[in-house]
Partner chain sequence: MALARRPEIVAWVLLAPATIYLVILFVAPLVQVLILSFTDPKVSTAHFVRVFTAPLYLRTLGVTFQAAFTVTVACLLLAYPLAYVMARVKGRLGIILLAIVGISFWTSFLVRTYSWLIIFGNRGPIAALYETMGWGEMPRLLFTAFASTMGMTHLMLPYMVMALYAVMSRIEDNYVRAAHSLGATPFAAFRTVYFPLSLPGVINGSLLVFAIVMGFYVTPQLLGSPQSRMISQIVAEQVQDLLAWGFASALAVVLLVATGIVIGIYNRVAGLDRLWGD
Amino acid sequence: MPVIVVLALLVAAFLFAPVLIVVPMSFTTSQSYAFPPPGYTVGQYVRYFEDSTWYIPTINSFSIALSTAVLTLALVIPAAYAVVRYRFKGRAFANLFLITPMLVPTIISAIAYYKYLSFPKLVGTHLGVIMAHACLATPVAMLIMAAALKGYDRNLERAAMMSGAGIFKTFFFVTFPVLRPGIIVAGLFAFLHSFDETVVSLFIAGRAASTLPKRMFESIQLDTDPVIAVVSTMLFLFVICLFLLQALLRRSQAHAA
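Let me have that sequence as a structure, single chain, the form predicted on its own.
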């Protein structure tokens, strides 16, 4: 067996090893971390769905991440158009300004967002968390959209306009379909960045807008609740289901073609 294959298998085993620990722990009968579990039950899953301190942050995380993705795209798409398509004074500074949040340590950003959002009393609200997460997700989404626009053939737009299509009709029927993969990827990265973000949420989420990563961090810090293994297992299964869905969609498209 080639050495590169052996190394790949070792890396895969190293990455997959935590799953072999977390999944059995989610079915434990113990009320604390214990591996191997002394017994097996679905009681921890029942506790997760009955405990509002767990399932409400989960709902919050999905709603906040989805809203963050929408807000980020609403900001990034016109910004990327302006930076890539047009030449204006201060263009280089505007481009640098949009990716600045990537250069600042997250803890510094969290303190700044807490101070800034305190004045309009948005700390502890969903809107405040969404705004902060959108700022953090903007740099990566901006880079993705800029790359998509730089690889876009503008002759398609010129041909549509020469055929009589207006600006908006050209965008929705020509530009958007071509850029749709880049828009989807940018939105997905914004969603995942928001869903996985912990540090800023610890500062500004509060109790009402508590997110799942924040709740998991607090669980590790304050207690040894094995429900956190349930959450980890469910997130792992959610990712697996997404990959399977993508594979099924590609297979159906291949058969249709």
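Structure of the form predicted together with its partner chain, given the form predicted on its own:
A single chain, with no partners or molecules, comes next.
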């Protein structure tokens, strides 16, 4: 049995170790990809915060991802509610339909949006990117929302209704608070999906709405700037924080339901 555990740990190490490399890399003094770094400095971090070609895409990514999360939730919460709570013809189809953006290879979505959004002059605008990202984040948010709704004890609602509360009151004071952690988690992942989204952004973000992944991709191709390691490290820490947050939220939802 221990052999298999050793194997598992090796695989886990293989999974985790490469990303850890970007952390010391972000402190390198050299302008190249040399690893181990010849020297350590926080200079690269300073450069990141001073360089508008980096912090503007960062701000763009945050605002776009936030808007995407809000829009996606607005679309997905009622949709998930419908699919989980109601039995109707076409339910399976609706379920499948809302998942399809995840199944289409991103390069295809990318060129499709590039063409489709250029006529209404939405290429290179924040709005265009948000609209595309909301589509692409819908499946993830949908799955999480559906799972949250499924794991939710309906007796709470029934109890409230039997005590005289109407549909809307029940929803706002019973359903919603209990679902809130699930909603936040769905929103978090929609946010992250948009924040990390690379391929579609490469085609439609343009210059004005350039996102962080687009900037990173171009930087990797154009120059060997160690600031990429800085961004990578920060993204990695960001993901860890989000992951812990969603773990806590899922726990609290499980307790509440």
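Computed from a predicted model, the values in this text were never measured in an experiment. Whichever C-alpha set is largest while still superposing within 1.5 Å between the two forms counts as the rigid core. Positions refer to the first chain, counted from 1.
Core-superposed comparison between the two forms: the Cα of V70 travels less than 2 Å. A208 shows a C-alpha shift below 2 Å between the two forms [criterion: core-superposed Cα displacement of 2 Å]. With the core superposed, Y48 shows a C-alpha displacement of at least 2 Å between the two forms.
The rigid core superposition between the two forms gives a CA shift for V22 of 3.6 Å.
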